[in-house]
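First comes one chain, alone, set out as structure tokens in the form predicted alone.
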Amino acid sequence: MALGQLNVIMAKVIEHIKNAKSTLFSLEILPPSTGESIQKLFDNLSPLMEFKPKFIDVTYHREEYVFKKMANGLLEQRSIRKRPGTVSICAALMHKFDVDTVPHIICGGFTKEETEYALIDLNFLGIDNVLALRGDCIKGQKSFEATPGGHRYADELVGQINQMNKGIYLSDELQNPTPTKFCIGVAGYPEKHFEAPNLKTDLKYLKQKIENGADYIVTQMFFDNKKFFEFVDRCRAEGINVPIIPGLKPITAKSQMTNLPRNFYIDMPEDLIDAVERCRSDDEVKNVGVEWAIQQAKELVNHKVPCLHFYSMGKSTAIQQIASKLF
């Protein structure tokens, strides 16, 4: 079945929002790690199909370098990716599940033209939702290195999208080109981005990416709705006036509590670390992880957020059960 066969007419995740009567619901995903079959990816996602997500979203991870020891003894640097195929996942997830898909699209990586070609790709697919990151800095780097001739911030990104939108390519040769119609979502920090000096500072290179096409929000996870709220309210202050999607992630297991703040700069409550630091085991921190997320989530509906967007990391059966209690 081609894709524009599908048995539903895919739509754009703003599109999805301004027509929903209630809170949605989103989820993110990671590709497979090569070498893995897809199945395993149909398998986790099937359970929460049920709950009718709106779009999912699925990473991009970008290369890595690894020293090889060759023959004569000397080191050869060669790049790996270890989860590939962004982009014949999400199409992959439409034909199986009729749902709409939003790739990440990074800068690093990537020239200008690239980008372009991805995007075309894309576009010739029917995919018409991305997500517009700056992307991470390859391991080993101390700070992120725009690739040469490509961006070197998401709202650059995001100003490229915005002009095939309008049918400005890179190349003045082409005649008449078709404009793209792509949905474009940024991320947003409830607790700033690590690198900004401030929150305020934060904002500004946020409301940057609005002013240059950005549709819509998706936030960091957080494990505290004050800051959520706080973060929203300073945004409408600022002038963004796009939706907000807050993403949610439920604490699975014990070392989540040193990790997730180490790894995405974010702060844990007092409550949900008493709690966990009482359980015993893995399991009762999956106990006390689902349940603090559905309190969250009950809170966020109650204040009639856009959508509820849950980061699975790989599993679904924890929000499964957060979703069996809110859809």
Contents of the next structure:
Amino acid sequence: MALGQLNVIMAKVIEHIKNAKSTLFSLEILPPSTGESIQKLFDNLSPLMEFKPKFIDVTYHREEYVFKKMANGLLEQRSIRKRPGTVSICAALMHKFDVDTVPHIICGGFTKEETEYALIDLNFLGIDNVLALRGDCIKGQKSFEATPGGHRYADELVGQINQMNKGIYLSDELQNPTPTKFCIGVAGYPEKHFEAPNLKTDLKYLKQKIENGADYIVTQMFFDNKKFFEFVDRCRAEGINVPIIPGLKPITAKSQMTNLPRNFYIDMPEDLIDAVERCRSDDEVKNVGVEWAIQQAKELVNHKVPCLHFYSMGKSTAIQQIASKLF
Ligand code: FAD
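Having looked at the form predicted alone, could you now put up the form predicted together with flavin-adenine dinucleotide (FAD)?
Once more the chain from above appears, this time first in line as the rest of the complex follows.
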């Protein structure tokens, strides 16, 4: 059966939010590593389907450089992608679970033409949602370098998608080009993006993404709701009025107390650090992480956030425990 023949009506994230009577549930997953089967991903997601996620985001992972030792002893630099398949995973999930999917598309590694081709693929598949991001620099690079002929910042990428929604493609020689109808999400950082000199500047560019056509914001993970509430207040004061979806991640290992701040430039609340430090096993850490996320989620629901977006990183047990208390 082709995707177009599915009985479900696929919807945009912004429509789900508008039609919701209460806080929605959504997920973010990573494509399997090269060589891993898609069945493992299906098995992980299956137990979460009873909580009816309204959409599932699938991350995009650009190429990275690895060094391979050759027979002559010299090192050869190779470019590889460890988690390809974002678009096909989206199509497979729609097909398997009748759920809306949101592929992440990034500036890095793409010319504007290649971005257009990727968006045409999505359009043909009936995928009308995207999360538009700049992407990080390639491992080993000091800072993000735009691909020649590509976009430097996410606001430019949002602009290109928005043009396609108006039927304006890169070539001006097309006869009656069909407008796409993408719902565009963008990233926001309650604790500021690490490169931004301050939150005010970061919000100026966040606002630019909205003015260029983005429909909603999904935040970086945070562990202190106060930071999210302050961020929303600051956004509203700057005239950013689109829905802001909080991103949540349950702690599942002690090592995350240092890994997450290092990789995502976020702070850990003292109470959470103390509680995790008192744990004597990984199971105890998981219990603390789940309980913390439940308390965070309940407070966010009381504040009527549009959706709770969970970073699953391929694991479902903790999110299943949290969702069973909320949805
Ligand atoms: P931008 O909005 O372009 O901002 C990047 C920096 O530049 C900020 O400091 C901003 O203040 C500044 N800036 C923005 N516009 C301008 C401008 N016009 N002029 C000058 N400065 C400007 N990465 C991936 O590779 N794949 C993923 O799937 C992925 N998913 C993510 C999902 C979420 C919800 C989040 C929060 C992040 C995700 N990331 C992903 C990480 C993201 O790519 C990085 O955080 C990246 O460094 C910034 O992306 P952005 O879209 O926020 O960039």
